[in-house]
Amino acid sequence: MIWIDTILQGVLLGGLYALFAAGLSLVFGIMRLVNLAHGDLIVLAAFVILIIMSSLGLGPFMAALIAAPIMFAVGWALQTYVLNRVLGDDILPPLLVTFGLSVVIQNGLLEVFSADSQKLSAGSIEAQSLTLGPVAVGVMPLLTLVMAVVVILALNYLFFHTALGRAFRATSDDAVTAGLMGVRPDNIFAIATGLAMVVATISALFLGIRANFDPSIGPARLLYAFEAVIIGGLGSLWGTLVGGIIIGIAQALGAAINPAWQILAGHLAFVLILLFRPRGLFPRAND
């Protein structure tokens, strides 16, 4: 019974990691960009939600609705005025720029908010739980997993059943040819990054409700997101969900054996999967 509960808690934790990774997977799948500032942008979104809550007296869910278009604008502007200028065949310039952006965001947040931990208070829902047979499940962890599935369903629908999604896929396959067909790759990339920031805002909401956050935690969120993306297969959104759940289960099992092994167990699972499936579990056919 204990192990069933442990695995279930790992699955629920994996939902949060999948939210971290979904935006990263979207951006990589469209423009082959590894955004090293992704974790810090999630933390930035959490602080934006916190500011809106404090200023307007709103709950975290309503504040996130206001923060989402703000973060979309941040992502659009970042891609339009910074990242589009360094995209190309050489992967090093975007890595260096996003690494520098990560440092700037961390230090900017430290300057404004200090190193003190913050939390998004959602009231009594944080302590509520549901009884599912022999185990109890927290409402917030369950909502996190459900939201991860909803986000990935929405992104898949957008990607495969809309005109914008066709533009995403065409630009991903061949940006030059897509440009000849009337698609503006730079604008498509900016929209993709804006959507990734909306997903980052959703993940920031659940991160901030479930745990404390401070300006320094971004790189760890990036690491979990990156591992989930790699395990699932680069560019595979459903693979990202599976990757997040695998990391969550590994961490939960590691913590059950020895609390000090929680983080290490997730990294070991990542390495073991790459030994047998170097391209991830669900690689895209054209990778």
The other form holds:
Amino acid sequence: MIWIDTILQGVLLGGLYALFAAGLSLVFGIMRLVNLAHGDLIVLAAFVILIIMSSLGLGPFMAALIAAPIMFAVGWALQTYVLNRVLGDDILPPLLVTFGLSVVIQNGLLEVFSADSQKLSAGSIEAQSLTLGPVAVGVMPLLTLVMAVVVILALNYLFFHTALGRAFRATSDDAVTAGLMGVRPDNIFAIATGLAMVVATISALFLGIRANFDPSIGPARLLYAFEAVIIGGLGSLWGTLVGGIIIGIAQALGAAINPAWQILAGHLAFVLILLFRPRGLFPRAND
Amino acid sequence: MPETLFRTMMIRGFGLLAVLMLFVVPVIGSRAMVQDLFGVLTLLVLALNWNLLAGFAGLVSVGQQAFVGLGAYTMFACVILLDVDPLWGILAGGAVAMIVAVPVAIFTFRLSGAYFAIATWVLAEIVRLVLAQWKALGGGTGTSLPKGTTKDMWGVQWLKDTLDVSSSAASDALTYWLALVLALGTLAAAYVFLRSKAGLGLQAIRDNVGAARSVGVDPTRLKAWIFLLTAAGTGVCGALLFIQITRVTPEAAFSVVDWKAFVIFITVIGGVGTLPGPIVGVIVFYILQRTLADYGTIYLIVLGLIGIAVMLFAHRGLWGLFADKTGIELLPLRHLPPRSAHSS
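Now that you have shown the form predicted on its own, what about the form predicted together with the partner chain?
Next comes the full complex, this chain leading.
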């Protein structure tokens, strides 16, 4: 019984990781950009939500609604003025620029907000739980997983049923040819990163309600998210969800055996899967 | 052109003079200066290695801190568990780092570009988490070198008598000279290697994989060798670093800020893919560190911003900018074309 409970907790944790990873998967899938600052941008979004909550006296969900367009603008500007300049065949420049951004954002937040841990307080919903047969599940973790599924459904709809999605896919497959058809890759990339930041805001909301956060936690979250994206396979959003859940279950099982092994177990699962499937479980696009 | 040649000679002369001065620092300089420059030289070694990897071999690893930590822990294991001289621990640190690099390379080399970078990071985390479980070396809280270890190190007694200083100053001097020799050795090895046939092959791969393959260069083999050798160099440097620090914890040995962020910024600012780049970078880094040391995190923000600006506007770094403007090649990697048999 305890195992079912552990695995269930792992699946729910995986929902949070999938949410972190969805924005990353979007950007990585469309422009092969490894954004090493994504974790810190999620933490930045959490602080933006926090500021809006305290200055306007709103609840976290309302505050996130206001934060989302702000973060879209941040993402759009970041892509337009910085990242588009370094995208190319060589992966070194974008990797190093986003690494620099990660350090700048992390230490900037540290300078402004100090190292104190913060939390987004959502009231009584945090403590509520549902009894599903033999096990009890927290409402918030369940909501996180549901949100991850909703975000992925929405992104998939956008990808496969809208003109913007067609432009995304075309640019992903061949940016030059897409350009000949009247799509402006730079613009498409800016919108994609903006959208990724909206998803980052949603993940920041659930991260901040579920657990404490401080300026330094970005890189570790980024790593779990990347593991989820890579395990899932490039360009497959459902794969990203599966990847997140695998990392979540591995961490929960590891923690059940020995609390010190939680993170280690997640990393080992990643290595094990890549050993047998170097391109992930469900690769859609060619690298 | 003669003017360029003259200036190149001038800079080389200055360089030689600087190296000579660096050698006498422990004799004439203060102990604080020796310790400061030790930090600079070890960062230079790490940056030279990372530059070979990312700048020349196209292997953008963000997990080289794994080998710093492995070197440090191996040295501690040698001293605490085997009770040998820490100087042997340095060699062992390099050897262990290189041995561990073999399975790491086998795993990561199957992955392409971006996946490779993330995989090196994950593996570095795995090594850190595993070593944090090693109870004999202090587990998660770390451990110190036994009292008197550095005092009993080979050569320290002799230095103490010759220089007429305290034994801790003598051990600082010894680690300093080792760091200086390691830095010069790494630089010389990189220069010789990059000018050799294999090094030319490596640069050919970076410029055009298809064309390089077509003339018989085997990219994977060359890159694997670079990966193993830079792992060894990084491990040796890690072991040396922690002889001087004398205390190891998983956080310090695998520090993301010290052994990853600083190393990457030094290389990027100086000029990634240029041989003198890390030297220029480490000088800029040292000056910034001295001027901004009181401001804590501001310092990292400034470093990050400079790194981003360099990548955006001059992605061969300060050295690349300087070399383009002046035509000076300090350590030229190009060869003169072979004299054609037909011309005569």
